[in-house]
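Next up: a single chain in structure tokens, the form predicted alone.
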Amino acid sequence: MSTLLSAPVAPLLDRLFAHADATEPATTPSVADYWNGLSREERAQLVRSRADYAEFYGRMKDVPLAVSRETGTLLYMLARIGGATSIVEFGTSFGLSTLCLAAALSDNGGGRLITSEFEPSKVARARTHLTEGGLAHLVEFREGDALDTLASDLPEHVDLLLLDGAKALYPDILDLIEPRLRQGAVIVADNADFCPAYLERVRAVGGGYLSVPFGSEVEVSLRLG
């Protein structure tokens, strides 16, 4: 029986997707002024910064920004195929996808995932759910900016990474992971079109990388040497 599909991290999912479906910045008491003052072209401007992801998502604290389901379902496959057994993320946020990525750890016999989240409140959110969900044992979380936090300490090898922290910062997120990437390492980015730097990056014949799009929302690259 699949650790994903089974109590407790089944039903534990089904609840917080659902509140992440229903919680949006817009109709989130304490952001949606915030929000609601913004135009779109400056809300995608917010998104891609690089000067200033650490007050916009110090904002964003009581909103989810969790990856789809189906994304989700995706990473615990990903895993799950490559026989994960180390995999960093960066980006926990409320722990949904540090869920499925951890459902996968246990089902593959165990291993490490290192989380790295910029607000504390979201870290402690996170830790309670995991533990909910019977699964942290497996999770390290880094609580701070991920450029520090990522900086050392790091496994010898990962074999997945997950991307989806501040749109801005996943070129410099992938300068620290990838020379711990074992060839054959996959590397999942949300919303990277946001990013036209990393997708640049990914996409380049013989960069060492070969990447797809996945969806309308996610960015899959399989590390090749």
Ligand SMILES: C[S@@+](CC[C@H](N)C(=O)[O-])C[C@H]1O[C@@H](n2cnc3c(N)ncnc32)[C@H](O)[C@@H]1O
The other form holds:
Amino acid sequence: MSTLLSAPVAPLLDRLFAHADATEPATTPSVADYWNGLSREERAQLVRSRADYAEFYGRMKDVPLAVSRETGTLLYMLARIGGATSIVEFGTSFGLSTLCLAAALSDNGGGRLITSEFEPSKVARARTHLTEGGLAHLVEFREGDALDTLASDLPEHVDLLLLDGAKALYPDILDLIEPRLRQGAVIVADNADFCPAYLERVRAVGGGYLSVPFGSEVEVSLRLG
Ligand SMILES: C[S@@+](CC[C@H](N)C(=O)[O-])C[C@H]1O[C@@H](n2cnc3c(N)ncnc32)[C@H](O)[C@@H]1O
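Would you mind generating the form predicted in complex with the named molecule now that we have the form predicted alone?
Next comes the full complex, this chain leading.
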């Protein structure tokens, strides 16, 4: 039986995904006025912004902004297919994707998941959720800006990288992790459409990756060599 599909992880994810689906910026008291005062273009610009990401995500501290349930399942599947034992995640938030990836590590026989988040209250929530799921022993939480926290002390090799933090930083985070990506490693980048430079890089012929959009949410890339 899969850890993803059995207690305590399955009912925990049911609860957390239901909460995430019901918790939009537009209806979350701490951020609703700010969010509802922005035009559609201003919102898109903020999500893309390199200058304002710290302020933007700081305001989103009460909003899970989680991957979809389908992406969570895809993450679990990709980590299982590749037999991943070493995973890096950019953007922990409340830890929903972290739970899916840690469940895969557990079913692969163990390993290490390094996850990065700069909002302290989100790190605390994610830690609670991973403890509730019985998977905290597999996860190393790195609190602070991932540009700093993922710049050193990385594992020898990385089997899977999830990019789900500030979109403008995807190329920078890839720069940090790329030397550790093993041949055959997988990168999943959520909402990568907001970072054209990232897509250009992983889709470039001869650039070292095979890359396709998968569904409407993620770009899935295979490290070739
Ligand atoms: C889309 S959410 C992540 C959702 C999470 N992967 C999940 O599925 O549950 C993005 C998170 O990345 C964090 N973040 C954004 N830029 C960051 C950075 N430079 N360093 C660390 N965390 C960052 C934000 O605070 C936010 O919580």
